[in-house]
Each structure stands twice: as structure tokens, then as C-alpha cells.
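One chain comes next, on its own, written out as C-alpha cells in the form predicted alone.
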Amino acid sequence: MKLPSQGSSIEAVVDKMKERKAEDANWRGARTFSLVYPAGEEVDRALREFNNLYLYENALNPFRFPSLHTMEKEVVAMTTDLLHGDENAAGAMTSGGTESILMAVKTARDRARAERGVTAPQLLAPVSAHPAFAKAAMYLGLEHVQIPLADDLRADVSAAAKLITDQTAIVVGSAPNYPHGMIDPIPELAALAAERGIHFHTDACVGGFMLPFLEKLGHDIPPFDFRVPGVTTISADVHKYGYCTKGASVIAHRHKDTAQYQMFLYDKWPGGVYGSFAMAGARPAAPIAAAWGIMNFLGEAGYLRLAGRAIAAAQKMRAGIEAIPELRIWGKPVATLTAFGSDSIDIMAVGDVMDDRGWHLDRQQGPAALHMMVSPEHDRVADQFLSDLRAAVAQHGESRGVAARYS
């Protein structure tokens, strides 16, 4: 396609966009289980207002747009407070979990060089850790060492103890991990790191804005945040269960002293001092404004209400899945993620039927599974989902094993 020689009317362009958008997944109907986290029309309307107010600004220069600088600092402060940081905590906003993870790994690598003389840095993370850690290792020149999982699908601490070395720059645990919704043994992994003065990172990109509220609602949540000795940094995505529009995450530091290793400063050019706490230079202002806006709009009461809806929907769906004899849930997830499969039927064929019925379940391997990340709006469709799932299983109920193409 070439740039058109003549422009079109706004109406014509919008019509074409709507035509294409009609082919996209129906997240507003709560038919998706990742990528978008629907919390209802009231939240959507608020987000439109917050985004539109800062549609054009650039968050690169805090001196030109001090309101953005203030909002970013307050988003970070509210997030670190949720994660039980104290007055020494610090951090920055990024474009998402991957960038927060990149900055955590960059911080750990540079800190290991400066404080421990590490020359061949290693990144030690569970097999179930998000691929962003593998990406960070590749981009930043660390050896990626994987911790195997124990039978409960959490990181195997004894295996981690054997893999950690003097060159380990960072140890990672997930709260929860994306594939199975399991929270790694964060206290034990962080203790292994602390014994050697190694940076420990909790990846709470998924759980950072869900687990604190589930705990307040009385659910038993394993320790994962700054209350755990040895946890150095935490990533938490505001654009997941913080219900912000895309492009908003936080990288939080237990102590501002480690944040210096995240900072990039440069003055060896004619343009003056250039500084950045994240990978991007120019940054869209709207995600910062939307994050600040939605956190103030919802407040603790709003987040508790939405967390209650999401966990109730997740528990209802899990109970319905467990009631289908051919299906089983992998692990024992404590929050809103669930992966389920089968020992007797082709779970991917079941997923295909669910696709035909308008549902969008992610596929996983090792073990083969259909994956769900439940949002508050799924409470409206839980009964229909389970009805369609029972029908899909009945349609493919013959014992055929797991499809070879996904094994």
C-alpha cells in the first residue's frame, strides 16, 4: 500500500476502521481472556475522558509538562504503597510489563557490575517466567538460566539453590506466573538471593493490582511484595488489573539507592543533558494520565469491588470446569488465572469449538492447556461460558489424547 495521493474525509476513514475492527475479538462482550481487562462501561467512560485530556502531550520533558511529572510520581507512590514499600521506595512508569522487566534486569546487571564486580552476568528465572526475561537477557547480554518447576508448578527452590552462582545478577519469581496462575515461593527464592547480595525481582505484572485487594478481601495470598526480606524490585502493570488503558506499568524499587542503576544520563552532545528512567525517550502522556485518573476514580473501594467480582467469576468458572469429568485444572491457582487441560481428550479441539462459539481462549503447551485470565465483566457470561464448554467437551469427548501439534 502506498500513501494516498489525496486524503479522505474523517467519516470515510472512520468507516473503514470500523469495518476492519468488526473482525477483532469481542472484548466488550467479555469473550476474551487476555490482552484487555474489561471492568464495565463506567470505567471505559472515565478512561476516555482521562486519555483525551492528554492525547497530544509528550512525557519526555517534566519541566515542560509538570502535571505529568506529578501524576507519574503519584502513580508510583500509590503503587509502592500497595506493595508495602516505605518512605524509601522509588520507581518509574513504563509502557508495560516488558519494559518494566527490561529496566529491572538492566538495574540488576549494572548493580552487579558496580557492587560485586560481576563480569559475566546471569539471569536466573523459573521456566514459567514471562518471555520478557528471556528478551531482557538477550538484549542486555546476560546468560538466561532457567529454574525447573516443582510438581506444584512453582519454581523449585532446591534446584534454584544449585543453579545460583557468583555471576548471578538477578533472581526472579512470579506473583503469579502467567501460564498457570501460581505464585512462586518468593520468600525462599529471595532469601537465596539475599544471602549472596543478589538482586531479587518479583514479577507482579499480573498480580500487582489484584493480589493486594484479594488479601484485603480475606483471601490467603502467599507473600510476594516488599514485606518479604530480599525483594529488591517489583513490576506491576496498571494496564492489567489496574484497569488503565494500554501503555502503563510501574517498576518499583524497595530503596531509591538501587534506582540510580536504572537511570540513563547523557550530556556528550550539543543538545544538553538527556535523562531517562525507561527505554523510551518520547513517551505518550495519555497512559500516565489514565493511570493516575483511574486510580483516583476507583480508589480502594472500587478496586475491592472489582477484585471481588473477578475472583468470584474465576472461582465459579473453575468449579464448573472441575465438574466436567474430562477436564482438569493445572496447579492450584489462588487468583484469577486458570489453565485447564485433559488427560483423555484433545483440549485444543475443545478450544477450536469454543472459538467457533465466539470465545477466545489462549493455547498453552507443557502441559497442553486452554488459558483464562478472568476479569470483572466475566461474571456476566460465566454461565454461558460453562454451558458452551460442556457442549464443546461433549462434541470431542472421544478419548484421543492431546493433539500432537501442541504437545
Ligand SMILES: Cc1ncc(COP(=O)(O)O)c(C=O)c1O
The other form holds:
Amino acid sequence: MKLPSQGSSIEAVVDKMKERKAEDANWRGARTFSLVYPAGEEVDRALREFNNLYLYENALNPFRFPSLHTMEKEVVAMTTDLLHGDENAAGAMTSGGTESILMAVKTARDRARAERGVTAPQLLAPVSAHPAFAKAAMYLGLEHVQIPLADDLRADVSAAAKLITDQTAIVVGSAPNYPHGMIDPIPELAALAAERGIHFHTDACVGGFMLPFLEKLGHDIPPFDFRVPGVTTISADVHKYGYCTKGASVIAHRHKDTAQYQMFLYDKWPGGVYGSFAMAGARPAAPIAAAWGIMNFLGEAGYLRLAGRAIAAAQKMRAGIEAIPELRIWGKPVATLTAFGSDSIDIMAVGDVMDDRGWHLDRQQGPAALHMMVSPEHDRVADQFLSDLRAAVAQHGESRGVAARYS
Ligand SMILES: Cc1ncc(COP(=O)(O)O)c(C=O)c1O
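Complement to the form predicted alone: the form predicted together with the ligand:
Complete assembly follows, chain above in first position.
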């Protein structure tokens, strides 16, 4: 396609966009299970206002737009507080979980080099850890070593102990992991790392804005945050269960001392001294404003209400899945993620029928499964979902062989 020689009216362009958008997944109807975290019309209206106010500003230079600097600091402070950091905690906002993970791995790599003389750094992460860790290892020149899973689908701690070497720069655990919604044994993994002076990262990209509220609602949540000795950094995504529009995550440090390794500072440029805490240079302002806005709009009470709705929907859907004899849930998820498969029927074919009925379930491999990241708005459609699932199990045919999709 070439750039059009003449422009069009705003209306004509918007009409064209709307026509194309009609082909997209219907997330507003809570028909998708990841990618978007629908939390209702009020949250939607609020986010439009917050984003609109900051469409043009740039968060690269904290001196030009001090409001952004202040909002970023406050988002980080509110997040580290939720994760039980103390007054020594520090952090920064990034564009998403992947960038927060990249920054954690960079921190760990540079720290291991400076403090332990590590020259061939290794990253030790469970098989179920998000591919962002494989990406970080590849981008940042670490060897990616995988921790196998135990039968309960959590990282196998004794296997991890055997894989640690004097070149291990970072050990990782997820809270929860994406594939099965399981929380790794964070205290045991973090202890293995701490005993050897190794950086430990909890990936709470999914759980960071869900688990603290589930705990407050009385759910039994395994320890994963800064209350666990040895946890050095945590990633927590405001654009997942913080319900912010995309582009907002926090990389939190237990202690500001490790944050210095995240910093990039360059003073040999004619353009001036250049400093940055993230991969990006120019940084959009809207995600910072939207994150600060949504956290203040919802407050603890709002997050508790939404977490309560999401967990109730997840539990209802899990109970409904367990009541279908051909299906079974993988592992014992405690939060709002669930993967389910079958020992007797082709689960991918069931997914195809669900596609035809307008549901968008991600496909997984090893074991084959359909995947759900349940949001508050799913409570409106849980009954319809289960009745369609029962029908899909009854009528499924051959799988169309849809390739595994990743979030
Ligand atoms: C556990 C976990 N960590 C990290 C990420 C990466 O987050 P992002 O897609 O925002 O880069 C995801 C994404 O789903 C995730 O589920």
C-alpha cells in the first residue's frame, strides 16, 4: 500500500477503521480471555478521560512534564506498597510485562557482573515462565536454563537447586504463571538464590494487581511478594488486573540500591546527558496518566470489588468445567487463570466449536489445553459460556488444527 496522494475526512477515516474493527474479537462482550481485561463501562469511561488528557506529552524528560514524573513515582509507590515493600523500595514504570522483565534481567546481569564477577551469566526460570524471559536472555546475552515442573505444575525446587551455578545471575518464579495459573514455590526458590547472593525475580505481571486483593478478601494466597526474604525485584502489570489501558507495568525493587543497575546513563552525546530507566526512549504519557488515574479512581475498595467479581466468575466456570466428565483442569489454580484439557476427547476441536460460537480461547501445548484469563465482566457471561462449552463437548468433531497462540 502506498501513502494516499490526498487525505480523507476524519469521518471517512473513522468509518473505514470501524469497518475493519468489526472483524476484531468482541472483548466488550467478555468473549475474549486474555489481551483485554474488561472491568465494566465506568472503568472504560474513566480510562478514556485519563488517556485523552495526555495524548501528546512525552515522559522521556522528567523536567518538562513534572506531572508525569510525579504520577509515575506515585504509581510505583502505590504498587510497592501493595507488594509489601518498605521505605527502601524503588522502581519505574515500563510499557508492559515484557519490558519490566527485560529491565529485571538487565539489573540482575549487571549486578552479578559488578558484585560477583559473573562473566557468562545464566537465567534460571521455570519451563512455565513467560517467553519474555527467553527473550530477555536472548537480547541481553544470558544463557536460558529451564527449571522443570513438578507433578503439581509448579517449579521443581530440588531440580532448581541442582541447576544453580556460580554463573547464575537470576532465578525466577511466577505468581501466577500464564499457562496453568499456578504460583511457583517462591519462598523456596528465593531462598536458593539468596543463600548464594543471587538476584531473585517474582513475575507477578498477572498477579501483582490481583493476588493482594484476593488475600484481603480472605483467599489463601501462597507467599510471593517482598514479605518473602530474598525476593529482589517484582514485575506487576497495571495493564492486566490493574485494569489500565495498554502500556503500563511496574518493575519494583525491594531496595533502591539494586535500581542503579537498571539505569542507563550516557554523557558523551552532543545532544546532552541522556538517562533512562527503561528500554524505550520517548515514552508515551497516556499510560502513566491512565495508570495513576485508574488506581485513584478505583482505590482499594474498587479493586476489591473487581477482584471479587473476577474470582467468583473463575470459580463458577471452574466448577462448571469440572462437572463436564470429559474435561479436566490442569493443576490447582488459586487465582483467575485456568487451563483445561481432556484425557478422552480432542480439546482443540472443542476450542474450534467455541470459536464458532464466538468465544476466543487461547490454545496451549504440552499438555494440550484451552486457556482462560477471567476478568470481572466474565461474571455476566459465565452461564452462557458453560452452556456453550457443554454443547461444544457434545458436538465437537475434528480439530481444524489451529496453531498454539500465545499471549
Ligand atoms: C505471567 C506473565 N508474565 C509476563 C507477561 C508479559 O506481559 P506483556 O504481554 O505485558 O509484555 C505475561 C503476559 O501475559 C504473563 O502472563
